[in-house]
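Take a look at this single chain in structure tokens; it is the form predicted alone.
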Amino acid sequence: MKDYMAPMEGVTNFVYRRTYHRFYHPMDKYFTPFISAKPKKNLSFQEICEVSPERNEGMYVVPQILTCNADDFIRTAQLLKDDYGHQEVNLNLGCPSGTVTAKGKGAGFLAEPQKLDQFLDQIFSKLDMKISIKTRIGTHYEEDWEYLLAIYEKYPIHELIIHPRIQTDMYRGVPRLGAYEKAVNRLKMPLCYNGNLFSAADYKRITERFPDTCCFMYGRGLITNPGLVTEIREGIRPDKKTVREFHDCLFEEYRELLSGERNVLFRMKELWSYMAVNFTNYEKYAKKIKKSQHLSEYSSVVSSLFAEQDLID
């Protein structure tokens, strides 16, 4: 069995993913939050920090590229493969997100099979390199799913990760099983499902519908619960300690990186946007965490609900 983190902008960054490798059940490979390709684009300072090994060192990181311009895609790919030395790319066809979907990239590239399939075939002909895909099943229509599917099937793809959702519906509602089915039963190219797991008993419902899928991609129930991970691997419930000293090493690690303390609040407000839930009772630390304007505030609401609240079982 094999298991990713998903990319998830703003959250699973290099400092949330080696915290999160130093804490919990270590992940077969990270995936970055999308790197936008360019004409002649240079990676960002924050980019290259995403990418480089000094930064994530002893982990398998796979950069993410958002982009429907084939030959902006094989120009970032060469250079994360010939200045930091990554053997794959991860190509996003996921993101829902109607600022992305409106220039028709992420999942919007889904509504032009004709262009993705003069893209994938660049992409294909002209790295070589290991290229992964994560994607949606459609935008609008479920029914997109079978021209989306008689594309992939053409080519050497190193690994589909599946959503099983359509771009409308972001994240509402439940993964529509059957598409992720249909590819199952039909390519023959390694999968990997994603979407909808929050519990170990999310993660067993998938493998007993699906028993041959041995990869999983775990997203905003890994945010909320870090020791998820390590619940199904090593049969460890999660537990209060650890998810505090986890919270603890990632604060003072951008307390020292990120200058002033509103750029801490941001990123750790975020995090908490996923993770208060786990906890007992936790609304109205919620609404103080977010309402924090100082760190002192922040750390006093935060360890007044590790001290009051337990982690829900």
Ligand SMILES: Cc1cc2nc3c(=O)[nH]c(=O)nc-3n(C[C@H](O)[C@H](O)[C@H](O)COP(=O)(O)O)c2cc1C
Contents of the next structure:
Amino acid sequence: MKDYMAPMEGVTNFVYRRTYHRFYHPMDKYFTPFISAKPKKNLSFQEICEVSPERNEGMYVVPQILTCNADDFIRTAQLLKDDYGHQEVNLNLGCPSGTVTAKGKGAGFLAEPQKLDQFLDQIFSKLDMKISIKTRIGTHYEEDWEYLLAIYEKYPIHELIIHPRIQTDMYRGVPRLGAYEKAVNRLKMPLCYNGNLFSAADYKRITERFPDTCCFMYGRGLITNPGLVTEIREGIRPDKKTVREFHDCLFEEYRELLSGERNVLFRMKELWSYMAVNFTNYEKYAKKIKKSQHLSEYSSVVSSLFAEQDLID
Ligand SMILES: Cc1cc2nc3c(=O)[nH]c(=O)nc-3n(C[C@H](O)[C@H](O)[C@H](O)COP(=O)(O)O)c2cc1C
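Alternative state: the form predicted together with the ligand, after the form predicted alone:
Full complex below, order starting with the chain above.
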């Protein structure tokens, strides 16, 4: 069985990944939030931090690329290989955000099958690297999935990570498992399941229905409960002490790396927008965290939360 940390813009950056890796069950792969490949654009300082081996020691990191232009993808992938030693890159065909899809990228690219087919033909013929894809199952209709499967099966995709929602689902509702089943029955390449794995019970349900799937990617469920995969793989129940140590370490790292209280607070508040629900009676603490203006105020609310509440069962 393999476990992957999902790419999540603004959340699963290198700081989060390496802190997670220190405290919890190690992931087999960590995917970076997407890097936008643009003509002539070099990597930004932030992007270099995401992909450089020095900042990601001990972890298998897969850089994710967002583009609908084959030349830009090839150039960026080659740079990731030549300058940072990456042997694998991932193509984002899942981002549902309007600003991305309007440009025909992310999930928006799924609406243009001919163009997508040509794009894949070019990148697979020109790059000597492992190329994996993270995809939704369509843009507006689940029926899109049939033609996408017909395209995917033509290429030597290293691994196809499927988030079985259409673009317009955003993150609402439940994953469309019937579509995932179609892929399991049809495709020969390795598949990875992604979507709504929030608990060990969710994981069990998916493995019972798809016993041949042996690769799982965790996003929001893992950020909410960083002990999720440790529980699934090692049978260790999440405990408050480890969450506290994990939190304190992450907080410390952000304080060292980011300039200004506002930036640190922004990152930590984003994290708590997921983690808070993992605690009993979390509402009033979550509100105070959201409203806090200074690190001292923030630290004091977080300390009260850890002292006064427990992790939910
Ligand atoms: C805040 C946020 C940021 C995300 N950023 C990315 C991204 O950069 N690249 C990507 O492929 N998916 C991104 N995703 C999608 C996740 O990787 C994942 O596919 C999605 O959350 C579904 O999995 P989950 O139900 O386990 O959360 C993002 C999702 C969220 C909520």
